[in-house]
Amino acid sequence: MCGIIGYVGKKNSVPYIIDGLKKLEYRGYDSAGVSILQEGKLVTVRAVGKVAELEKAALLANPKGTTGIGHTRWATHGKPSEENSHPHTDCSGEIVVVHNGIIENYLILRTKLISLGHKFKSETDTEVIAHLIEENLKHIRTGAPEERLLKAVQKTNKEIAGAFAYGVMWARTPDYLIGVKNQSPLVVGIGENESFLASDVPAFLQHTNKVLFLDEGEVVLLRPGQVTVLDKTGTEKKVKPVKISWDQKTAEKGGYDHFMLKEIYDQPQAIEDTLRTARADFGKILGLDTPALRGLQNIHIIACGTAYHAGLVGKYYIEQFAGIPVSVDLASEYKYRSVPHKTKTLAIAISQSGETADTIGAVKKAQELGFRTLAICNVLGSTLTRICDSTFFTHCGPEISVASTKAFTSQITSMYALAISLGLANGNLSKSSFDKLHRELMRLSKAMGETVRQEYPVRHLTRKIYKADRFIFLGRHVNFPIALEGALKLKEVSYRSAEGFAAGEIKHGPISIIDKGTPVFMLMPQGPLFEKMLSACQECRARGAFVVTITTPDGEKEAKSVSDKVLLVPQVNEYLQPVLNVVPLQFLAYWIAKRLGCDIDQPRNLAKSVTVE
């Protein structure tokens, strides 16, 4: 997730672009840049860090021009650096591109372009687009410059694969920008003698509320106050702008009241983007050949908070699919306990930010013991990714709310992909079993799309229970960590007392805290442990609990007989079910906190990244 802004009009574009980037900084903030068409030449200014750093650099360089593009980056290819910052240019320096998304075949294209004499200046996948357009322009010699650029862009779109949106500017086409949308967000703003191209409405909302939302595969041509949209076939399409009534603050959240709610709804896309890279060979990511993967004898998972719960789910996955013993430690405990030195051990560190102090310290200890280390992280260039031997990136984009939602489900998804890949490599899974599990995994984002539509019944439920003093969450097997996560999420944002337990343990003490009206949430999808969970429901209900079951359609009828409220999620395989089961609990935490008037995105006493011990 990155932020794109483009301006073409009659005024100096620089203030518009810098201001737009500030409004888009929630989409990425590791580097930023602008390119301005000034007296027939492109002037590019870039800086590492937040947009404020770019603003300082732009004041010194003082570029001026009525056409320009800008970008604030969330790194996916290449560490955060000035060289890897957008915009990116071709060899001639006349074509400049800003891009959001992932070009899946960029390595193949890069190799081909290098063989044709192109020289690359960055490690990014984006730069491929600029060089491809340059190469394609060489073979389009007739027509006006605007026509030639459009044809080159259309040819480029057929050559690149992945989810992407980009804007392109050519020094030979003043007062002209082209935008392309394919599975990544891109919107257009139409003002008085000026037009805007952006990743999201906040970038230009204070200048115009007339917006065009592009469909997949469309190309948009921007001139001052004039916009032309072409469909997938290249045919001009009649479009009618939509008037946006949001205020600026609401627009930054995509129309949602809070970033937490927006990020819950982001999860289908976050999973899809993460799985796009999960198709890669994990042996290559780990830097291990197949014999070395087969030789792995132990795995240690280390993490904190929500990431620790993702690690607990990962333990079930790896032991089931790869047959490798797994220990899961809180990073703060791993650092100080005596860890047996065993050869052929892989330590997996999970962290959204990659800056969690305890996790970094635990990784250093694992390395001192001679273990290979893998980071599962959302921030390219973070400390964790620099110190680990290898990294698998979750592609969630920035997670602004302190309470993690989309990072958590993407971490679980990553652990599943890793587990089945290890199982295939070491022979614990047959090729046919792997293929079946992989197909199910690739359908997960669609199931998540259905799950996030279940907000209303949870919202309605919270009216009855939000004033309760304590909440209990119960699950078994892969859903036990989800019970822990449900309790943590509620504590984080609503400040209510909440506990998560393995359902089989309630008779060993926890049942004593259940009394009349205590809300108890049962994670019980139809499956091998469904009957056991039915018994737990009856035990809790007999003590006066208000029982809420989270189940799948096949379990609805029986669940109704032992509960006060049933929440349904789609049925997927037993091991993928936790990814969906957590969503009602995320909505639950959000709506209870909202009804209690809590500061949802920035809960008291908490920070997004715990960077001190």
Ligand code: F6R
The other form holds:
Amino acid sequence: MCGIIGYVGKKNSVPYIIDGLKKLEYRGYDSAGVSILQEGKLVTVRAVGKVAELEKAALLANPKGTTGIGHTRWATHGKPSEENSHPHTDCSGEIVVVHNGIIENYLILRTKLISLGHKFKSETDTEVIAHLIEENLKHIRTGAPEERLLKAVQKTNKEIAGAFAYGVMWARTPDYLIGVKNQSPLVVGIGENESFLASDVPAFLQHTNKVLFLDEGEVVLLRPGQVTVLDKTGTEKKVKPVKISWDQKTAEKGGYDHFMLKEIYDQPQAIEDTLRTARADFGKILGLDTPALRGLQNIHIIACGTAYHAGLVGKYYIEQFAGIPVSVDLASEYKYRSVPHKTKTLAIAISQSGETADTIGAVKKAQELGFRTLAICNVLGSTLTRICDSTFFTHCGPEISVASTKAFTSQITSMYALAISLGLANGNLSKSSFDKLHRELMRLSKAMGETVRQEYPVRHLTRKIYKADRFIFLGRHVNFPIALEGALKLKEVSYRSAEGFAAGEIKHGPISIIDKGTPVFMLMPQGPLFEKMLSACQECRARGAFVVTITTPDGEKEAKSVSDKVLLVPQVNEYLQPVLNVVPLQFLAYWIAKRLGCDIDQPRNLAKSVTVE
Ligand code: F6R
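Could you output the structure for the form predicted in complex with the ligand, given that the previous block was the form predicted on its own?
Okay, now the whole complex, with that chain kicking things off.
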């Protein structure tokens, strides 16, 4: 969590930094701060709350300088307060640090530094970095200030432990910034006469699309328009910048009130773009030839939150189309459970950000067990894509809203493409069955285009139900994970109590929470389990529930007879239906949150990428 930005160039860095922080705000928004090198002195401005608060404070203080760093915080060590806001300084006030991640041995270091006379001003783990650099600098007396700072940073890196990325600026080194990446995201942008350091590309995308991705343990030295990367051993490394094809507009709201709404509407394009890659042979992506694909005996899917729900849908796909047994684990559980070692196992990690600490931890465990690893990920250059043996990219473009929407449907789409490709490779699917499933997949984006047009009926419905205390979501088979996802989405953005269940389970307990007027959402496209869902509607209605059915045109008539409201989605094949069925639930969450006046894109207590365990 947390967002870092740094600028060195020829212009006043303040607007670049504030603007970059706004783009990074999805990473955390408890407080924000900026330090600017102004005529040899550091001017630091910090504010509790969102970047808008910092912007007001910075306008008043009006610092100016061509070198600066900024930070938006998601609190881990120490409450959200001005003292705990970054940037943090050493005792002299000449060194400032912005940091993302956790310094695991900070308590030991802090105690040691205090015994050496250092005075701490915050409760954060970050502050130890600034003091440690100061301490190390005392012992490096020769060389130019830039060289001395680098040596002090390198020594500091050997002393701190954990997953972190940080940026450092010293009042004695104008036009110079150092960045360090160790298992937390950090990217570099190279512009004309200016260089950027940031936790994510959108922070500087409007200024440059030339991006350097760093490897773990690397240190980067930034000067205006000039960047030097040092590898783990401190040796200079030639790295070719990558040209990012996202434009800034893609990374912005595009006229919608919220990123969440824009991203729901992005879904037809996101699916289209994702499928463009899926046309390639999955075997190549996995780095396996056909005999090796044929030989796969087990698949473990690991993910968190929404991505986990995509994994649950993926299990139905792989078992149906490829006949390979699949287990789906929450990454935070996989890491700590005993996983029997089985040969010919593929671990698939699903993650929008590619920076989720739990998922990364679980992948490392899978690798220790000798499993091959595949990432299904949306972010180029992210940690997950670097550690996995191969990656299939969901091409959704940047997902800014904390609540995931387009990444979810792209993840499910990718799982389907993977499952049918595996099925073809291992002979579980005939060529003609594969072709049929593939054709249906290629029509999905069009059906999604029709589905997102259904916003109005959902919006209208929410007027009636938005004040309800609790919401229930029910589905079966491939739509069971969609019930879980519908509940998660609603909880996240509207703070309402919501639960998803397998429809067949309600009689085993959950039906007791249904009361007069409780809104119950039934995911019931026409298909093999339609009749069973009709019975579940009756059961809930008999207890006074306000039943909303999400069905396909063929099921409309019967659904009407057992529900208070019917929402229609286009009919696609039974297995692709979840990709569409989730859309009304995304609109539902959005409109309930909007009517309740919630902060939709940045819900309380949440952050977009959860880079701590
Ligand atoms: C839900 C949501 C979270 C994430 C989860 C995993 O809307 O956004 O539940 O899905 O934190 O994040 P990634 O996919 O980045 O690993």
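Everything quoted here is computed from the prediction, not taken from an experiment. Between two forms, the rigid core is defined as the largest C-alpha subset superposing within 1.5 Å. Positions refer to the first chain, counted from 1.
**Student:** Does superposing the core leave Ser535 with a CA shift of 2 Å or more between the two forms?
**Tutor:** Stays below the 2 Å threshold, so no.
**Student:** If you line up the core, does Val168 shift 2 angstroms or more at its C-alpha between the two forms?
**Tutor:** It does shift by 2 Å or more.
**Student:** Compare the position of the CA of Gln571 between the two forms after a rigid core fit and state whether the shift reaches 2 Å.
**Tutor:** Where the cores coincide, Gln571 shows only a C-alpha shift between the two forms that is less than 2 Å.
**Student:** What is the Cα shift of Ala58 between the two forms once the core is superposed, in angstrom?
**Tutor:** Residue shift at the C-alpha: 22.5 Å.
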